[in-house]
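One chain comes next, on its own, written as structure tokens: the form predicted on its own.
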Amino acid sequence: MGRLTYPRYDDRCGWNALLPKREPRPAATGEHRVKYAIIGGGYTGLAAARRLHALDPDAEIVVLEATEIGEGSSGRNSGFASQHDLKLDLSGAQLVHADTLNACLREGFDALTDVMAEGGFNCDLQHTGRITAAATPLGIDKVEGMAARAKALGVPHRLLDRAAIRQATGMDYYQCGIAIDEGHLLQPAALIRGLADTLPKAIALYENSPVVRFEAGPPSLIATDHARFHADHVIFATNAAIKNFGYWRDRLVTIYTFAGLTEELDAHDASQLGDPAWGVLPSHRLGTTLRRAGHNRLLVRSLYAYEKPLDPSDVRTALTSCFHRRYPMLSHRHLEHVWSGTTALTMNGAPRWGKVADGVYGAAGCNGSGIVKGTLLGQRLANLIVTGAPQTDVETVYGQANWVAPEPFRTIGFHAISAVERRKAGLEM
């Protein structure tokens, strides 16, 4: 066995293990030269490979994948997918952004569906709108905030108070909230098994293939632990683990997060979680993440590790004490899932993507918003292969990683930053 490139889990992903069992692709094996090799087979590898598909049909194309598709990174989210992002400030520029930002977001949330009905495959996709909660003073200017920025950008919502919050989700937890009319909730293990298994004839997948030796060309020199691929071009789709390349080690920061899906809940119980479909969002990013999962489960999540997942029981012990926090209705029930998931972070937000070398090109760092987002940039690195265009308009809305601190002052930071951000989220966590 070769060295380790890529997270490897050990815990079953939640969401994979409430689908019925898929029998994974090959492994890759033997000598190979093709024009396009793809590292990682998740949101961004998947939408690449079929974009360079259409724009460059009879080329040869391969996704490399570490693991089987479904317990990557990419089937690990909460499965929030949105069209459109209230972070932006509200000066004129950041207003002009948004429209591009939007319309950005809208084109890889389209792609996604497109498939979805080609394919025709389920993944519990349904229009939710999504809520942003607040349960500290702090939380409450940062909803007013989201308010003014959403009423500035013309996007439809709603203030919520307690008691229509308490109506939505059970939850008498939070003190006020906003509910944005736009959003959407899936299955991500089922979706990125849909794009996986639904991949044209032409694309060759391989699951449980990592790539244990890169040699840059063109071509490039890709190796597993059975086969070796000669590459044209060669896209890492792999977020922050294309630092165990050595590409972008001062842009990116790997950060695991976690999450717990309960047992199955009885009528009864399930009658104490409000509306059949919602999902919440802290108004601190440090803060907890819930929404129900199908109709009888509730999804949890909370907790950031620095570049490594923390203890298993502290985990399970840590996101029931989030549960019950919020629903003390519930503390006889339990998590049935808990599992770990990487993230890439930036210092300031944005993307790292585009041409790495001469042949070789990457995304990461899509902070937590990587299903829609990581399909549009995996999209726009095929554009940007095939046609050699630039693409002016992701380029003005994302902009760029900012510089990352060596090591060890980037640990150092990194738990002194959490320390005080932890003290601001307070009971949002």
Ligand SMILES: Cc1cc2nc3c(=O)[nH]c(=O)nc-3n(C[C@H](O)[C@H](O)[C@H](O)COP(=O)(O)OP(=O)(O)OC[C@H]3O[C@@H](n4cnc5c(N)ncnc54)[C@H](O)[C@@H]3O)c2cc1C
Given for the second form:
Amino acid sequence: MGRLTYPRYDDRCGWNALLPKREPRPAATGEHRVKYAIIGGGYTGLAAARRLHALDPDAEIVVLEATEIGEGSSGRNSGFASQHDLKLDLSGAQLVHADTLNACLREGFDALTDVMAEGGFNCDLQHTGRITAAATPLGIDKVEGMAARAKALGVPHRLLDRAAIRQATGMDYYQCGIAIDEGHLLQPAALIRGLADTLPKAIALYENSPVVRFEAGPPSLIATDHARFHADHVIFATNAAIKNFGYWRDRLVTIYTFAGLTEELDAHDASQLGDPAWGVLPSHRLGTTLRRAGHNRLLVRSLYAYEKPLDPSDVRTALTSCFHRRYPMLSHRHLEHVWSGTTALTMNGAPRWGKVADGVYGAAGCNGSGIVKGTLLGQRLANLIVTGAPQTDVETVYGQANWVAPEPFRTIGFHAISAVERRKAGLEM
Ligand SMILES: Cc1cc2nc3c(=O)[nH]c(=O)nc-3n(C[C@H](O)[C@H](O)[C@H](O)COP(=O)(O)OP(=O)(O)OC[C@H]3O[C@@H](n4cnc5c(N)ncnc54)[C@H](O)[C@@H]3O)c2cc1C
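Any chance you could show the form predicted in complex with this ligand after that form predicted on its own?
Below is the entire complex, every chain and molecule, led by the chain shown above.
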């Protein structure tokens, strides 16, 4: 067994645990010559594979996934998918190009719904809109800022007071919020399974096949424990794990965040959760996300950790506290599944994307919105590789991730910033 080159979790993804058992595709073995190799079977990798096949149908395409489909971050997230970006940290350039940005997000979202429609699989996609809620004065400022931005951009929205949030979600916790009509919720493990299981037959997907060695070509050599691939073009769709291969260490930070799903609630307890489907995002970046999951469960996502996970029992305690503080009437209920997941953070919120070296490409750093953005970037990498045409709109709206200080300054900086931000976040957590 070689060095660890991918995020290996000790906990099972709760969303995946709710689904019927699935037989993973066999691990890679033998020696192969291929035109395209994609490392990572998440949203980015599978979107790239599909688009490569559409543009170059006779080419050999291989996807190597370290774990089982559904057990990576693409199955571990909260399942919010959106075609509008109203975050307050949008840079001036993004605001100027808001229409192009939204067109890009729509393209990513439509790509997903097209595959769902063609593949005929169900991932509980629901058009719920989304609420950004505030429990603190700082949060209220953020909500007001978002409302101003929504108005300026012509995005349909409503301001919610405490009673309206209570009616929608059952929580008497937040002082106010903004509801954006646009926004979907889905079951992320069901989505990534569906995307993988409906791949065109010409795309070879290998699971439980972590890449342990990489030598840039072309052709590049990609080795797992039992297979070797020689590829003209390689895409790193591993999110922050690309750093394990020596690339983009000065751009990406690996962040762990944590989620829990309640046990199934009976009809009486489920009736305390407000409307049949809703999702609440925090008004502070360290805050807590909540949503209904199916008819009778609640998902809570909170906490961040730098480069390594937290102690699982501390995580369970903290997530349970987030849940019970918001639903004191459900304090007899517990979290059945609690899990961790990684994502790649960049300092300015822009992804790192494009050519890495001759014949080597990558996309990472979707900062917590990779369902749609990862899909978009995966497709556009494929376009870039096959056609050579610059993807100007993506470059314009996202720019590139900026530089992150090396160690030990990075760790010191992260802990200092997160201590300040945690104090600011207060009850939003
Ligand atoms: C708890 C949580 C909640 C989140 N909530 C949301 C949300 O609501 N909405 C949203 O849009 N985003 C959310 N995100 C972020 C989202 O999950 C990511 O942005 C998204 O998964 C990125 O997709 P990706 O395909 O680029 O990377 P990943 O999903 O991380 O996929 C990369 C794949 O590469 C594999 N890999 C890594 N190294 C290797 C290797 N050496 N060899 C082979 N394979 C390898 C991994 O196993 C993984 O499956 C959340 C993330 C977490 C953790």
